[in-house]
Amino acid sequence: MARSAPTEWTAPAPPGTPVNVAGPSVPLAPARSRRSRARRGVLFLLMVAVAAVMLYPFYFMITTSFHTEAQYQTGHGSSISSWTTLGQTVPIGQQLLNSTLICAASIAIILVVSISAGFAFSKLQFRGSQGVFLALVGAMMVPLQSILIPEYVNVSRLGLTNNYTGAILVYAALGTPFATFLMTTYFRGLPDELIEAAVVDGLSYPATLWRVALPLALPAIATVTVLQFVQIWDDLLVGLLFLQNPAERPITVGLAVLASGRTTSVPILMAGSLVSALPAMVVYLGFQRYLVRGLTLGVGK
């Protein structure tokens, strides 16, 4: 009896290799891979271009601040005299302290009001809550310029136009609607069963907010803190109107007064602008992870 020829052994294909059921295995066409790499390359170049456009002002500020006025005009040389002159012309330390105090007090008021109101709107049932919440959301649509004059009249009648208190109250009033909306959206994502279980266990609603809901809302709190800090720190209009005392001016108002002089040195102004921008940049970059998380969870919920 004739013996059959031995068949050649073939190693099994590794997992994930596409198999052609009509014949032997065929490798994937490289065209799809090339198109994917091309798209990633175009996206990378686009991001590099956007980053260059966004970072160029900071590069200009840094390089210009290390020039004298004559060196800035000629484009040659470097010096730290602009920084020395800035410290002698503007009380930069006092103005940075003023901005810090105003931001801290305003954000503290905004957090206390928005956390309490957000928990009440999301977890407590009371008559007229929907109408009050809609009115609060509607307050977000009102432009600042349209209410600034009435705000100034009210604050001036209270005699608070030349101290921190007036500016702090105005900043708190302007920031509370958005902060309350964000905290309400976030608290609505917490399970109602969790709040009910805490109440059944004997906790009051304030204790439930403090011991149960507040630790879970740290991302939203970080988001409100960062957004309000950047907005208040960089604001000029409110500080210019409500802080007319030179000893209590924030850094933005101090730089605006410096820029309004008859002879303004561009290097000195760039040095001051860099000092003013650094705190907001540090806070944003330091809390960027929590900011993105808080915004994402707030929108998703």
Partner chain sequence: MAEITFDRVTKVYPDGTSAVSELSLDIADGEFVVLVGPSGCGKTTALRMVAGLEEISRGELRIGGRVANHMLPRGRDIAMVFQNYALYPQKSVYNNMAFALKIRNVPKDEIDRRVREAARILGLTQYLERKPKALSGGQRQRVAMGRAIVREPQAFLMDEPLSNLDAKLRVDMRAEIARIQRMLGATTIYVTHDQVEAMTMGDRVAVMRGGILQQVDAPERLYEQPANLFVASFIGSPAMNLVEASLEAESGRLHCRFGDSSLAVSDICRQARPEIEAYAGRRVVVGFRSEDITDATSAPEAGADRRLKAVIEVREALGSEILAHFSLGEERAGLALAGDVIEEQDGGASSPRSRRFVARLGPRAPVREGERAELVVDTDRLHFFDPESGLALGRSRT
Second form
Amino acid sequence: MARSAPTEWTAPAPPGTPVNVAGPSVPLAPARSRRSRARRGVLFLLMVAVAAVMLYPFYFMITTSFHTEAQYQTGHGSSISSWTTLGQTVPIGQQLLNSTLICAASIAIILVVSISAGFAFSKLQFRGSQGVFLALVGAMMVPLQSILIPEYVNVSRLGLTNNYTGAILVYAALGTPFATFLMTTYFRGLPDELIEAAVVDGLSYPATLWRVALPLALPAIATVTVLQFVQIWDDLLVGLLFLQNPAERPITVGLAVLASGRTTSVPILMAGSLVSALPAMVVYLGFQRYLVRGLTLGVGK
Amino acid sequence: MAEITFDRVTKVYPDGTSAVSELSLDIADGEFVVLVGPSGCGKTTALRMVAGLEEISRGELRIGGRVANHMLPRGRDIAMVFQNYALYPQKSVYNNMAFALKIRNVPKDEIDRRVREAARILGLTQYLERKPKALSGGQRQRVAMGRAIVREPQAFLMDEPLSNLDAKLRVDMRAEIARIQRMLGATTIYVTHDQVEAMTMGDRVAVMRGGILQQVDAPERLYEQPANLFVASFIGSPAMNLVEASLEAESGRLHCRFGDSSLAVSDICRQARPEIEAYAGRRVVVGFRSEDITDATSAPEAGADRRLKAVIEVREALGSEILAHFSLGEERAGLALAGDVIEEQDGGASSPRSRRFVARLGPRAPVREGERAELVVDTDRLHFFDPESGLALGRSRT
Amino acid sequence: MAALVTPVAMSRSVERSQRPRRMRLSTQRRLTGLVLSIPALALVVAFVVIPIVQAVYYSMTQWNGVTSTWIGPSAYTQTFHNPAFWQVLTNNGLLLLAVPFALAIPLGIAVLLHERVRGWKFFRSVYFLPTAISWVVIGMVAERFFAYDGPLDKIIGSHTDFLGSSSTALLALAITFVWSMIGTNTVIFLTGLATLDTTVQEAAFVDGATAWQSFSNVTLPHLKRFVQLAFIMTVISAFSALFSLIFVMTGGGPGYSTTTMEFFVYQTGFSQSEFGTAALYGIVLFVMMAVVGIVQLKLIRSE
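Could I have the structure of this protein in the form predicted together with its partner chain, to go alongside the form predicted on its own above?
Now the full complex is given, and it begins with the chain already shown.
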């Protein structure tokens, strides 16, 4: 998003503001700058207020985690005991590892199938490919809950709920439609001539995907990876049902189970929540532009 | 290098539309042939069939004597320059050029030699490590050329390679491509919609329209002896003045009359085009190029049967010359100009053409907008066409 | 395919000129395309499409996980006589009322931020950040926030257990939901605003439009597709991700007052072991999603 940095009072107020009833904001005359500055001040404070609302959970989690349960009830004092006992209450290391494993495997599958399908739907159309594409993308609208029972029955009958496999496959299947949609949209943006040039240069189609299209798809791959990572890392339902062995629970599920039990101390839960939220937050802040791109790629911009 | 032969090559799409019909064309080894025509004329399809990117429905395509209909692109040993260059954005200029050679397992030092040689020819040596993004349009165009050159292929195919450049650069690159082509002696098929490009670059120019080849000839012959009305109106800028006229024999002379005007066909012209005798008393389309018109003050000796009484409607002073757009006074509305004939043939598809004539006059010709002027036509250089078939009469003049 | 048919004579001459086992380019292209799309297709068919068919079958059985009896379509009429089902459905309907708020609030924030408030990039990141935390964590914090004598009670000076009272629990859930959607939707709208061609707005001002007229005639129509995207994302979340919030915050209670269809499926299947009925609720959820999707499409088309 290339925007010029906001300049001082001479900057024309970007138009299209419902609250600005002062009339057209075509370049402001200096006489009106005071009013404009006041308006900007009010806006700034408003944004700070919204920021406070949005950041409240982090504030709550951090402060609470530095209390004991008793301190949390009274609201006085501070302690790091919930951090020191966190590891004993929750197998946090194992759960982080589980989350990582499951995320990595699911994302790997999603990437492989969505890249190849996206390339096929955009550059290697076959008879009926448009229909297959629409059906695949339509699967995006099916909530897991609506097929939860048969899904659970199938996966457990195959004996896949006893290890990571079942959850990984379900995550992969649920993530594939949107990922395929993103990859297809992305590859459509590549000129057909690029593929033709590669073919004239002597590549087969699979080799064109591997040597020409794939290196160009890195931004889209990043988008899919980040979106799916956050999605899977933060998911509850699949991990809850398709991982029967508690030792294989990912961190989000582990926390949810503890929380629903209502016996665990709130400060420890909050410490655990912070730990669980950290990886996703780091990924979010680090790859924000890929997320934004992914969110809006469907709009065709 | 190799010769390329189209033998009644036809392309019909699954929906039944035919893009190219019965195209027969022999391109000699080392020849530069330009396919030119308006958009949708089938020129790009023809090129893509040579590249192997488009299947041939009927007919035979031979490259270097071998039937190539079903060869894969990589087996054809041809290189193509695309309109949008289709450079690999993630690769440096060097690797863009080297890529096809790497695929073919050409030894590394040979790749290096060829890439550096091509870079030298194209003046890209200092940009070899850059990515295409960091290049100007003209430089990208050169890289696309370089990618083709290093292949040392049987033939070069170029699909409107200059159309994404601005006007001045286009003129420079035009000469550049022609120079390189001659230097390499490479068989080249060049597709463009720009007749100026076609005329300046090609050894021969093939004019296409609606999937049908209209005429193949050297540029001068194409200009001097267009085979039909379409070629006459398409080649040359400004376009040839064409008007429907009646050809009347009067005391041993032939006159073509349109509106109030009448031009006598000169003896030279009659000898060159004996076919027109059979059209005496019938309607023809007569054509004359804008440069074959002068103003009467610079040709005082010209007889009345060569003169047109014109009303100058628009005067475009270009410095070295004046383009005078004129009508023939009050009778203008009754005249069927060439544009109408062409439009009928297109089923009204093409845009409405000017209903005016154009004369290319000397820079100091005394013409003013809105005023009358007397113009003299070089009646040795009249063109005649059959109004029904559109075919030129007496094209056999040598 | 007509293009594949070649006169016999010609294909013979072609075979002579090259190795016959080579496939044509267009055949290679189609075949490669087909092969490359199979893994994605197989995965989705196996884990999404087939289960839909199974769900329809299961929905007409009575099945406790061990014994299964076929009931047929009357299973649906039985369900429609269950008052809990209607309450759950009503809850879903009420939660849908939160969707306009989940769109309007971010739209307002985005438009204001677009005014180039100082530090707007920082604010954008801050607003986006909560999107990274899981619904589970959000739910845990929200549960404390709405608790008896919790932060909310302190702010408004009351002593209410918002989640424990059936009159306020759903509202608390809806507020949490709207809050969680703010980040995503704000960023969607900000992206939309960034793609706005400012010359059109300038033209509107030159034409004498007020700020509000410019917003409603230029900005909002431009954002239409982004609003659609945000709408779809929000509804999908309401119909699936809300599960985690309910699981952590209320467990569906008190009574059924915060049970929505997506939670109902889970509860019926895995707490009460009524797999057949749970599958039926799944089908109902599927139909609800389809209806919203179709209405949404119709709305786009009608414009």
